[in-house]
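First, one chain by itself: the form predicted on its own, in structure tokens.
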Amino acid sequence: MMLTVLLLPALIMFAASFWRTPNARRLLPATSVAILVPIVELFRLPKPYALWRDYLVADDLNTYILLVSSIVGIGVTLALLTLQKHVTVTERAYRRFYRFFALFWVGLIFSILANHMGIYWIGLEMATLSTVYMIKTNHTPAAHKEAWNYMIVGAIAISLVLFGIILIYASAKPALGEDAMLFSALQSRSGVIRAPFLFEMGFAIVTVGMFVKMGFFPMNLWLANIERASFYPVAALFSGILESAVMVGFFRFSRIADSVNHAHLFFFVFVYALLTLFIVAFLIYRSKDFMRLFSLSGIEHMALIALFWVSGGTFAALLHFGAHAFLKPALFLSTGVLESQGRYHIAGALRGYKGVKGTLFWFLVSLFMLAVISLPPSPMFFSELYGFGAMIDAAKQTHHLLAMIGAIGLLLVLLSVIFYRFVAVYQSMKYEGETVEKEVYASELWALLLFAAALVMLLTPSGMAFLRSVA
């Protein structure tokens, strides 16, 4: 019953996207908001809560990720109301976006709530394919080209995930039978896996597939190119929701790998994430485009979340995850206003906003830009503080404390490069270039205010206490 209620708003949205009446235009945003209602109810239920036998199970971790994703979806819907004021959006493209957003959401529900590796993969595949069509709602040659690129690279990534799942299943099947497909069974009985090498090979391939999908080394630019070619709300969904579904899979698989061999897991993820951060810091330093800047910064966040998670800093990883999920869509949606009819000029982008709405807009965008580089009291400041603490604690339990201190030093250097670039971009936006009058619409401001309120909620005592309980 609960599963039906969770899926119902998305199914209504899908059906309404075929209606060609003015009422459909009002109903579609309403269905997006309605997605939040059953998730709030699910949040209140005792955990773990079985939605469909052992295949779909809600726990504190995936309910939190589902709640964050639904809030991002509402923010994107609000900004979409006035998108046509900034770029050309046909009525057909508007309805088509909601049609594939509905399918995207159904895929996400299955992948985020999955306790079964096969269902997780099917949900991720469904979300991936639906995003191909969302990219193509922007009828430009660049968007169509990037949609094909997305399908090719996405297919490679998702194939790697599937191959890794097969190896993991093969490693555990002799001991667990058909339960070898269940995350919960693999984690609780990891000690009986008779082929740990096969399991670790499977985990490494799954992880590479998920990391490629999130833009890690060596595919650092493919996601940035796609987000640049898409409409701003599509880029916001990529960054705020799709990456969440991928990351929840990493959380699940890495917990099992941790119980099989913590040292191998830690070394593999640490080296991979550090290499990614090194490349991303260089690309951010050279970036001259809002969308690419924010997209590359998102990869940096994902790498840090993975590092904190495998270091045992679960609380830090989840706090960083929530902050990323709200900040990055807010910046992508703001870019639709900052660029003014698709022309992106960093210099002077924050000038020319008049009245209360204009003042509030540039103030919020300034806060988001400074928050994304972890200036206090941003949630990212606290998550990095706790995350680096967790890394040192993890190193104390081994004989590699000096190596860890060196690695943290390198990380701080790379983060300083990113910090410098963001501050330079902000100064150029605020103090350089010509002043051209620009307009901000109420729905865009409501979207930004929603994300600001969600960020504040993360830092409240109840928000922090909940994240600690998940950890």
The other form holds:
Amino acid sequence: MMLTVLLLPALIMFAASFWRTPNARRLLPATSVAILVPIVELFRLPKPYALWRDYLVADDLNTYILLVSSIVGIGVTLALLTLQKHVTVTERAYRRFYRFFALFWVGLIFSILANHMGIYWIGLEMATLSTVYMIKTNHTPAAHKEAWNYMIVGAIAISLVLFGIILIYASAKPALGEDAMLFSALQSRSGVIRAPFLFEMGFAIVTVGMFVKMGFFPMNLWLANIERASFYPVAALFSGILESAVMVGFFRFSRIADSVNHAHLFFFVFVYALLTLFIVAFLIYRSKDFMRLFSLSGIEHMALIALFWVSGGTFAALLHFGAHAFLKPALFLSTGVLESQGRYHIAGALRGYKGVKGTLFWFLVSLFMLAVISLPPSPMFFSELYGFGAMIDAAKQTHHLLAMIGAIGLLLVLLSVIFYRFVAVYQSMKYEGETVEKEVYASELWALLLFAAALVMLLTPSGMAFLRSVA
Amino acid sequence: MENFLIGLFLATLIIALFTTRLYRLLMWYSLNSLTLGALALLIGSRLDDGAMLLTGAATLVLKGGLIPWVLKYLSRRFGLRRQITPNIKTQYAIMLVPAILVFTFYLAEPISHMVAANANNVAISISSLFLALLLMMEHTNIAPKIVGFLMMENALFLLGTTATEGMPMLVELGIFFDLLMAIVVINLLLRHEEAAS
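Since the structure above is the form predicted on its own, I would like to see how the form predicted together with its partner chain looks, so please show that one next.
Next comes the full complex, this chain leading.
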């Protein structure tokens, strides 16, 4: 029953996409808000709450991620209302977009709530394939090329994930039987895995697949290219929901790997994330348009989340995760407005907004941009403080304190490169270039306000207390 | 018999790497899937596992017949190039293939001390995965890349059937569903290419 209510907005969206009147899409933001009702109910129910046998189980971690992703979904449906005022999009392409958006949403609800590795994978694959078509709704040669690219690279990444899942299953099946597919069973009985090498090989392949999907080293640019070529809401969905679903998988797999061999997990993720950050920081330094800037900074956030999580900083990772999921879609959606008067114009992008709506828009965008680089009181600031604290704690236990302090020093240097670039971009947007009059629409502002409210909610004492309780 | 089929599976994949014609490539994909389906049927009947028999039959019909047929139909309809020359020269590919095989056997070596049975099958599955990746990389055309992706799915299936003696039914059906959705998306993507030109 609960599952049906959760899936209902997506199903209504799917049905409405066949309806040939433009008014149909006005209905969709209201419908998508309805998803909050079952989620709030899930927060109140005792955990773990089984939605569908052992296959879909809601616990504190995935309920939180579901809430975050749903807020992003609502924001995107709001912003989609006025997409055609900024870019050329036919009515037919719009309907197609909604159809695949609905499929995407169903896939993600399944993968976020999954307690079963197979269902997690099926949901992720469904989301991947539907995104291919969402990229394609933009009728340009670049979008077409990137859709194929995504089809191939995304398929490789997702196949690697399945390959690893099968290896993990093979390592635990002799002891657990078909239960070896359940995250909860693997977690609680990881001691019985008789072939840890097989498990770790599986885990490494899963992680590489997931990291490729999130644009980690060495595939740093493919995500940026895709987000550049597609419509703005696609980029928002990518960073706000799809990456969240991949991350929830990483959280679950790494918890099991942590109980099998903590040192291997830590070393592997640590080196991978540091390498990614090193490259991403310099790519950000050289980026010349908003989409690339924001999408590369998204990769940076994901690397930090992975790093904090394996260091044992659950709270820091989840806070960073929530902040990323709200800030990045907000910025991607505002890029649609910022670039509506011609692309790639960073200088003067924040000028020319008139009236209350315009002022509110540039003020919010400025806040988001400064929050993304962890200027206090952004949630990112606190998460990074706690995250670095967790890394030091982890180092103290393993007697590698000096190496860790060196690594944190390197991280801070890389983060300051990113900080410098973002501040330079912000100043150029506000104080340079010509003033061209631009239009903002109410629906976009509502989406931004929604994200801003969600960010404030994260920082409230009850929000913080909830995140601390998710251990 | 099982080893023979696994060998056949690997052989069809390796020959596919050297193929320069699209329809021939589709045929090798079909044969590859047929050996996989037969293998699943064989192991399924040995273990008396109904779910695996069902997936074996589905593999034979869907992957061995339907998907190659649809791909051939699509390639004819959208006039895809049938001449597909690999970017890696044959003499280098001949060296690469055994290198990959040796590497994966080396990679899977520690497993043989941990699990008594099927360590070689794990190695062959991993090498099939790499070979399918190589197939995707060595071509610039889209059609062989799609076949490479499908071959990769076959490598996953091989691992699922031989190393674990069958994945849960739910997962295998989900994979088939996703595969069909992939074909629908491929169809839509090709359609737009036609509309654009």
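Positions refer to the first chain, counted from 1. Everything quoted here is computed from the prediction, not taken from an experiment. Superpose the two forms; the largest set of C-alphas matching within 1.5 Å is the rigid core.
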If the two forms are fitted on the core, does Pro461 show a Cα displacement reaching 2 angstroms between these two forms? no
Please report, in Å, how much the Cα atom of Pro22 moves between these two forms when the rigid core is superposed. 4.2
